[in-house]
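Here's a solo chain for you in structure tokens, the form predicted on its own.
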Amino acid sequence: MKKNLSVCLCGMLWSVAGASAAETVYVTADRMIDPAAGRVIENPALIITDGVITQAGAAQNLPAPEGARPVALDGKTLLPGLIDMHVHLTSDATKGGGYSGFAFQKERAVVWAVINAERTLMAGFTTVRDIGSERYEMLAVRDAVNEGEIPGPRIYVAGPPIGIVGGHCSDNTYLPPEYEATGEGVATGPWEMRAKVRQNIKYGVDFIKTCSTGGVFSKGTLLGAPQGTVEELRAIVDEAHMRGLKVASHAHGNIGIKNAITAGVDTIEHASYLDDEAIRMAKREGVYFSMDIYNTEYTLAEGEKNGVLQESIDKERQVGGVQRESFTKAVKAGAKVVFGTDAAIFPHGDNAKQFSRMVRFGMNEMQAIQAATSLAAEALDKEGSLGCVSAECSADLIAVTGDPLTDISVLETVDFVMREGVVYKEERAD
């Protein structure tokens, strides 16, 4: 069947021309997931003004105001738009793997970016978390985006993640002795740490990312080793709190997550090594884990090709049946497990493909939309205003054919992306 694809060319134009007039758009669908709520309703509809959605209901009791444009989804179900907490939009898992990343300039990072954002964005992911990139490039591509210049996601940035010497993510552990390199987060004690959180607040990051353990793709960390003490993360999380932003701590082995959460931190990545006192950690004060459980299969199958080195590789082969195990255990716990990807180590756009994953190793359909929809945007205090449906809260919405409650990955092809009242991607039979 032939198929009518409305480019995001067309968005972009509609939110510089139209959207800031307070125009009035009515949307139905067969069915609309609503998350927050965790129910199904038939035949929704929803009124939409200046990019907020102000009423929602069923169709027959919310009848279309007069003058409003009308976008039918018919046979479609209408779900908020997904949020990933854990993203880096400078790579690309096809270049720059390994030693490989040496032969492109720095500024491909930001030519990349760009391109990765609006596959993220027609995806149906509206909202992401970009949680380190080596400079601070992605506050240009998320002002960029917040002011109609280019297509994407809502973009919650980190910067230039913080921790110690030779450690991951904060450091580069490629080059030898005499190329002097050096990480912009590298800091050694607590005060060094304080001041690189505020170097980071001062340029303009939304959240502080670290690093209290090793990690995959780093040369010469281990997973299960932990990073930074426990007086550098406090300060790290106290400098950040003090300031009104959350952290991120990148976190495989149980020493380091536990470290992590004593210190104070609002989220733990990867989490891959859980045992059942760091659940209870978790639970009890309040810390989300983001549980990326799809890209190990990506890493075993492309990495060699596209550069990844062996030792990383090896690391993967370790980490990921455990990570997979971790998430089972922390699911049947009730721990807060939101949705995060960790997309870069496998292509921008395949995101959804973790659903399916977190379905099979414990979530059931409607707890894994909930981790990339109300639980996320809880995560990131936006709740009631993103990954919702109802009356209040910004109209980014998705659509797909199916319905997502028995077939989780119908997710992974999404007909009709909307971002704050703007359509970027809308296809259908013509």
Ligand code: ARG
Second form
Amino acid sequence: MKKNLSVCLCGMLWSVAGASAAETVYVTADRMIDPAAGRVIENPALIITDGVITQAGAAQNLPAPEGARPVALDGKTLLPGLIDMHVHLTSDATKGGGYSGFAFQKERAVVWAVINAERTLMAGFTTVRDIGSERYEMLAVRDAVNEGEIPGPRIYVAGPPIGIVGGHCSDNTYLPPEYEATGEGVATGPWEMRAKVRQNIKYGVDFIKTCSTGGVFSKGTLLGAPQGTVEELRAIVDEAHMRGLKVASHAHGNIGIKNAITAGVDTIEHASYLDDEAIRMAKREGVYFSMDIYNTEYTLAEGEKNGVLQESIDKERQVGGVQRESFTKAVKAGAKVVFGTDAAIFPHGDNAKQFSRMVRFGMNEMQAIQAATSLAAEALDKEGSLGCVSAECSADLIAVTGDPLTDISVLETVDFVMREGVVYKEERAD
Ligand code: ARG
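Could you give the coordinates for the form predicted in complex with this ligand, as opposed to the form predicted on its own above?
Time for the whole complex; same chain goes first.
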């Protein structure tokens, strides 16, 4: 039978679904992966009420409650909705690379974010961390998703990243001095850093992003060179933690990774140059590595065409392989490695392409799925509510054809997406 991808149906599904979140839904499938327990349930059933899973188990022990709406995902594998810990919904890989970005009015970023939020959700990602945007525009996108105005994943927003003058986070290194271009989160010294954290919290961000080394896509920064002193990084972490927010630090180089861990950050983004000591420190401090090991392929293949600076392509060539070696080392050493892609460098919606690379470079299939579900939820302090398929978990579910535990790449084609009990995508057989 030919499959009919119901993209055209999606709007309809989710717009009527606002009402359906309150009803009881009975979901069945061929098998279900429960990443929190690290096991598979054959012929599972889930009962969902008000967007939350109330019961989960084998269908034979869990009959459909009277009046429940059945969702029968025959032939499919059910999993918790996926979590990407590192995306930038306001940026688009094919628009705005290098200097071409200056051709766009700043409000276009919001338009792209709305489009990219939907693409991300339809690809099976029901939760993302939006880990840095130029202003506070992502707060509006997050709120619009939460209030059901637009389809999208649950979005944790960092807002303007906080970092040093001319640093990777300040995002202002492309223009000559007479433009006096500077980013919203640029600060000098611990007290200014604290003030920036306070400002971001005032406007409603969900977590704090900083940078403790240079980066690939900032002009004139070095991957290996630390950015910000430990004192400055500590001020950011102290201020954020005091207010109950977590801190993510961009760090490629080894010293910057260690500085950030010493300062107490919660996640290290990229984590490209890891040695045994950095891995040991992260394990000791309970720090998660979020390693974007797919995007290197996209940048090296498409970057030039997209206007990416030669300098960035050169830096990518320098770091891509090393980062993959670090990934293998970190996984082998039992470090906590979560799923984070830096979607924006490649087109949003292709996030799941990273799974096969995570398996190729050292994880087994279950570990790769856990990295994007139960482990990511743990890093978000949402254990038992996100990235899981047991009672009390949010009804964030996806279904795929085939078994991701034998072929992880089946996660690249998601047939069914539900977030908080609302169905956004359902591929039906004709
Ligand atoms: N945003 C990061 C940076 O500019 C992307 C790094 C991408 N490359 C990689 N191999 N992970 O540094």
